[in-house]
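What follows is a single chain, given as structure tokens, in the form predicted alone.
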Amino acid sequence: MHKRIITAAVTGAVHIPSMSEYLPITPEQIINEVVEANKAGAAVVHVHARNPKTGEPTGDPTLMKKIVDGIRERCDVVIGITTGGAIGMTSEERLAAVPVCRAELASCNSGSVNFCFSPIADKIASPKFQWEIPFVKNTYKVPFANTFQGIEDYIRLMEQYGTKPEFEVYEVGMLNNIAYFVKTGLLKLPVYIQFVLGVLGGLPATFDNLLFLHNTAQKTFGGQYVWSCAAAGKDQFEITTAALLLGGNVRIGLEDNLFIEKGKLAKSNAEQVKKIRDIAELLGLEIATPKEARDILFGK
């Protein structure tokens, strides 16, 4: 069983200023905590932008670079980029940073969901920025598409900038979505996926699925992909372990929850990345360091 890879998530493009203090928000902030995760022992880091003055989701291609390039500065951590963006966004909008910031990894939803989080605005009194409410809000009504043609153009896009496609799956389906294009011969295998879960809209975080989603890869590819598994909100840390025990990586980051235990916000992404760094130790698992994560994504 090789090595585990961790990933933090580190600002995400879902949670909003309001809810805590400790969310990054500008390029210095992203930069700084991903420098720190890295430290506490994730090998990956998964990055969003958001506008340095209010935190509102970004896909403004100089920032992301800005971010990029002052990880890179450094430290080695493995850099994947977000092509979800934000709810709302457009493809173009998404697929920005590409190109500019030749990532190693890009995440690449692999299918149309109904991505909704519109339940926070009932727990903002007082929101810091205008735009929060509204913005969470529109979750109820916008789904957040992903059809063939805008899978099938992320994947050359990001094959042209020689950036491997991390496949997002909400639900079972998707799986057989990126089955297709790997027998059209647009993808070759092995494949990395994350599975996504507790997202309203998509699978629940549960055990059940999580094991649902395992075997039925395993029919589908063969054996033949990697994969990590991230969980939102309060299930995050259950969800992660199990994965951890079935062999699996996974992610962890304040993008997917902002708690390090019931009722107490995390600091940092770092502090996160810490626990379930112990909880694999514990295990007896070894955690994979960038170069390893290198050898296990890429075969490098």
Given for the second form:
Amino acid sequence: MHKRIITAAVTGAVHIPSMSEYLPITPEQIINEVVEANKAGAAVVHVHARNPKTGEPTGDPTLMKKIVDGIRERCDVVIGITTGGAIGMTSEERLAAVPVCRAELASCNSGSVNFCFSPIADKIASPKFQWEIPFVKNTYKVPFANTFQGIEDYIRLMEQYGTKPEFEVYEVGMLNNIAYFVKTGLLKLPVYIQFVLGVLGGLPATFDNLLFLHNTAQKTFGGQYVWSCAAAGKDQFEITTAALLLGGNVRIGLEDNLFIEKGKLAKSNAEQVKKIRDIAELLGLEIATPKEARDILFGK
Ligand code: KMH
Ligand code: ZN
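Switch from the form predicted alone to the form predicted in complex with (5S)-5-amino-3-OXO-hexanoic acid (KMH) and give that structure.
So here's everything in the complex, that chain up top.
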């Protein structure tokens, strides 16, 4: 059984500072979280940037470069940057960091989907920052647009800067979208796919849905793909454990879930990395190092 890649998605652009004091906001906090998550066993990280003063998600390439450079100075983890950004961002804002950071990986969202997290508004009595409630409420009205033209543009730009796309898949039709670009010759196999379950608008985080994606990916790409699974919300550890049992890699982190167990906030991304690493090792699985992850992801 191949070694398993743990990816840590350390901050994201969904959760707001008022939900957890442990959500990293500033470049220094994000860099520290990455370094600690790597020490705990994460071979890959997925990073977003936030306004250091207010925690608002931003596509600012200077901030993202500061984060990426800071990580590179301190550890050898495989860095993946977001091109998903935040709901409401333009494609230009979402893509700005790709040429600047020239990261090994970047997310490439494989289709349009409603990415709704407006119910967060009902849980925050007194938000710390003005932007928070309007930001989450906006996701009730604005879709997460990733048209075929958009996906093509993202793939071409990443290719231009030596960045490998990590295809984010929220529902099963997106696998066919990726296959379309293989058919047109724009994409070469093997592709790298991140199933992201549990987003309100995409497939709920259930074992059946994971199996559905897994089986459909097998039929669509044969063995010509590497896959990982993330699950947003309370089912994060059950579904990532199921992904391990199915032979997959896993993504955890405060981008997807703020808790370490029911009702208890995770104090760090490293805490979540340690938990899924302990589960994997109890199952007799070995965790990939960054070097081994590069071999698996880039075939070096
Ligand atoms: N924050 C979500 C709207 C990605 O990084 O590409 C998009 C996201 C996926 O986080
Ligand atoms: Zn993300």
